[in-house]
Amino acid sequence: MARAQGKVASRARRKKIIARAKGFQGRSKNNFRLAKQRSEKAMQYAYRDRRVRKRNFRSLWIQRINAGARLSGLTYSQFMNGLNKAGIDLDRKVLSDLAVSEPLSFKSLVEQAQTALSK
């Protein structure tokens, strides 16, 4: 009986990385040893990045939030320990929201911040 080669599954698997790499530059899109190093470099990237997205917007969140609370005379650290002091539990997203579209609402959290911290 003659020696079955696997023919279908390896060409499979070479399409699969292939189409993986697509986009990318030079030989790397089309020959499949650049191929297989540079996607899984770049599947090492995603994985990275995925959580280095999270940290970037934390960052965005809390730069808006201490612009919105020095508007109003409060630095950021000042306005979340005021609104921890006020039992106000919104997290950070929310609250930059509030101070990018309704900047009236977030002044009355300020504001509720300020006599949370004066008392």
Second form
Amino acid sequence: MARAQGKVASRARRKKIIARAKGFQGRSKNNFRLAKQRSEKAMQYAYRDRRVRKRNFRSLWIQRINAGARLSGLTYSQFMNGLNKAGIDLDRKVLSDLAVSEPLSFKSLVEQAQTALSK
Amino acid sequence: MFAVVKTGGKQYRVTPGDVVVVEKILGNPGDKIKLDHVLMVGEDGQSPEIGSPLVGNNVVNCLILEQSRSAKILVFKKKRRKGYKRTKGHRQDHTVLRVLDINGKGMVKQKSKTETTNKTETTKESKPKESTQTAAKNLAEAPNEEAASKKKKATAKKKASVKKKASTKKSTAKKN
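Alternative state: the form predicted together with its partner chain, after the form predicted on its own:
Then the entire complex follows, led off by the chain already shown.
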């Protein structure tokens, strides 16, 4: 029986990793050994950063809400406390969106928070 | 006008005519569904109705455009020097919705509907995808940066997948 050769499979396996390292710097994009290390590290970063992205966006939204609320005379923490007391359950993504693109709607939210706080 | 509606654990600000990608909702493409977890309704020139937490008796009517899955994510975990390495692919199920109206208001006239019914089956299949892309593009031009960037990514991915499909079709045609 003819002997099975490994070279086809090896080449395919290495090509897959080199393809994953497209656009990397220096030898990392051409050299299999480096490409493997760098692409594995890259995927580890990707795994971590999918989680970090959620935190980053939340903090960005908070900054925008804070800026919007301060225009109407409340700080972020007072505003969120007021919304809680008023029973308003909008999340920070929507609130920041409103603060940027619907300033009047956002202002009425701040007013509701203010009345809830003063009770 | 707009409404803030909650589905799949996330809140979306929608206006009639929008195309939104949400967590999977059961139903077939072409079905109409009602999203009744409405948190806020705003109209032009009026003070918004703000629910505490819900605005009662409000409904956002939607049309299911497609039941699809996100682009593949490679989940890769590794602990160095411990011989631990795991690779797993993940595609999230999601549903593409077109927002028809909010409480029956703000209906958007749909030309594409009549067009698709006149044409052949093949165009029917391709039509809804194209329309979602264009609508998503329109959304991407909206001032909201992070939402826009996310949607741009989504459209780019979709384009890529469509291209892939097209190329595979071509190759099969050549073989024949």
